[in-house]
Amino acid sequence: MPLPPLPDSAIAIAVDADDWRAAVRAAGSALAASGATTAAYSDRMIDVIEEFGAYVVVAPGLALAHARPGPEVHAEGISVVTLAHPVAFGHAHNDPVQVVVGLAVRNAEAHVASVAELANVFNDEGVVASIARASAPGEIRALLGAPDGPVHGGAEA
């Protein structure tokens, strides 16, 4: 299963975030801007991290923020936020984070498929650093292998 479309509205480059919550909110805002979710999805992603810890920091410098499917999700979508300054999420080995990927899915099968596809991308240890240095949305799409275009079934904000 390919990654969902990654429109420019779902990408934020060199975001200033004071802490991990602000970084996750930026990823949630990008998901909402693309039409994949409502703004409330940001709070759900933060709730997951507060409940289960920093397991979302899946590789050095990379957080994969997500929450369970729910009414805040209009369509499968991803967002990418690069941070101007890395922030700590509290992970013992993979902090600090410089790239946050937001993931929104409508069902468990889509969650597994999207995580598997992202895992394939991030098997290349240089991808996170390359995304962190990217200066344009097209560079990030190319590194992830994500298509451009509107989110299918979303309600672009």
Second form
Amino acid sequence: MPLPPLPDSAIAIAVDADDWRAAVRAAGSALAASGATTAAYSDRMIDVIEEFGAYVVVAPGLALAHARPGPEVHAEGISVVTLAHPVAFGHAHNDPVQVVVGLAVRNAEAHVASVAELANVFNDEGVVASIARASAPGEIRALLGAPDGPVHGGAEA
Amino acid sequence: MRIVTVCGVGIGTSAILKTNAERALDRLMLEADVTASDVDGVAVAARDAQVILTSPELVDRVRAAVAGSHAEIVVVQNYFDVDEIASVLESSIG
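Right, and the form predicted together with the partner chain of this protein, after the form predicted on its own?
Zooming out: every chain and molecule, the one shown earlier first.
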């Protein structure tokens, strides 16, 4: 199963984020801009990190921001934010973060296959640095193997 | 054998850990049933599990949630490092 579509609206390059909250909020804004979520999903993702800590920093330089499925999610979606300056999330081993991937899923069961695809991408340990260096949305889509196009489902889903 | 992977909300990170744990098991030529769970569900999900995989940030919560269980709790730093996952799995079950 391929990743959800990653339109240009879901990608933000060289974002200036002062702290991890701003970095997560940028990933949330991109998810909202693509139509996958409402703007409030950013707060849900921040809540998860405040509740459980920086475990979302799953690999060196990479945060996988996400929240529970809920009314803020219109459709399965991912967003990608690269940071102009690396930001500390408070993870003992994988800080600082250069790339934030935002993930929105509609239910916990359906998403496993597309997340497994993310695992395939990031098992290549050089890919975080390559995404961090990318200067155009198309490069990031190619690195992730994600399709272009609108997110599925839309507001009515 | 049963293995449970745990993250805060049971989506995303635990699914990545599940995928890469299965990959690590293949490499070790071991068979196991791997399930993803969230912290709230881990007590039930891990009832008959031998190994629980989670992150350093969550290990204390997981330990409290499964108090009394015989499952071994194993910490993974880099969820995408199949070598690391294979090595921690091998030392706990190999």
